[in-house]
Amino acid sequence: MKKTTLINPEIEAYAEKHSSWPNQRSESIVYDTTTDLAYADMLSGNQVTGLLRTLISVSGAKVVAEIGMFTGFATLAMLESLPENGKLYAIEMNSRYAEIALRNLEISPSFHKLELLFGSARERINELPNGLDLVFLDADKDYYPHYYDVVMEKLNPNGLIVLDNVFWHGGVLKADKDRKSTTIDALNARIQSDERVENVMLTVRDGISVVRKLP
């Protein structure tokens, strides 16, 4: 699918520049991802990771899950925002991505908070514990609805689900949607009518939805 430019690139670059994140360790992840892989645009970016850090800090989240770690850019941001007794369960099935991530995450003082669940998210998501405070969902889009349903049952009251790529490069607006755009558009509509939650969809990068589970 042809990607649509949704945000003025100059404005997006300005916003990235004026975000507190990243730090030296995260810049190493960017360098390794750009050097080793051909699709570094899959990195979450400063705005998304900055938002995750802020949500963790202001909500007091202690137990966090990341569905789709990629090379660890958002992982590092969340790890270093968690309290000392916090825990982050990260699911990733690509060994190359995981190797780049661990190479950089291992040197973080917060590495001990990480538990990597290596393998398919469709299988390993069921191993996540109950009592999650925040979930960052950024894995294979075809299974977003399944992941949403599973983590909703494991989420604490007032817990948050943060979904990335909810615009799918503008595909959700097209009349002739591809498969992933159709799936994401249907989930967006379902979340909007889900009486268990309140949600806000943000025009950050490729679209971010922040969903709060009502008490």
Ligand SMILES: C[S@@+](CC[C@H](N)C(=O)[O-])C[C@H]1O[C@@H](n2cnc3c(N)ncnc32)[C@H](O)[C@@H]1O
The other form holds:
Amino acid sequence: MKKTTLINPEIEAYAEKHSSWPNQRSESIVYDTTTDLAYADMLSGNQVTGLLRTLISVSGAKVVAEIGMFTGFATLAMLESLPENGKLYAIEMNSRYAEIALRNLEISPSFHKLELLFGSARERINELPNGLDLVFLDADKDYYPHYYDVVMEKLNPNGLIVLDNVFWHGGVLKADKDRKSTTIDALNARIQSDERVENVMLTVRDGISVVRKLP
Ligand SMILES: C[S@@+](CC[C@H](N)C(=O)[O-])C[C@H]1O[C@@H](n2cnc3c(N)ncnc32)[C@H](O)[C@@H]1O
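Since the structure above is the form predicted on its own, I would like to see how the form predicted in complex with the ligand looks, so please show that one next.
All chains and molecules follow, beginning with the one already shown.
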């Protein structure tokens, strides 16, 4: 995935500077991701994790899920925002990424809230329990529509689905769309006409949709 440049980089840096900066452990995840993997383009970034933190805190979410844990950057933010009896189900299929995530997450006081479902989300998503309060969709764009449908059924009334990369680097605007841009554009349109939900699409980084299931 190429780094998103839709937002003016100076404005993005300004926004980061004026947002609560995460703790040392998240810095350590960024360090490990950039040194061990030599790239960090898949990290969701502070605007996204800041939004997730706020949504979890103000909604009182207790049971959340992340589809695509990568090296645990958003996972840590969400774990720390959950109450002590909260639970986060994280799905990841890449063992190298999961190893970096666990190395950093297991020293967090919130580690006990994590349950890793290792393997492909295409199967493991079915193991998520009912009663989810928030789901962060951030993997396997071809299957976003399927994941949206599966988690919608498992979501509590007023529960939230947060979808990352809904602009697909601007691909959704192109007349000649590639496969993933076509899939995401069609899902964006479907969400817009989904009578079960209220949604807001935010121009944060590569686009974030926050979808609330109506009671
Ligand atoms: C954009 S990254 C996730 C970033 C992460 N949420 C964060 O905040 O830093 C996408 C992740 O999804 C994983 N992934 C891709 N396809 C998957 C699948 N079918 N099942 C499980 N994980 C998948 C990739 O290995 C990668 O770690």
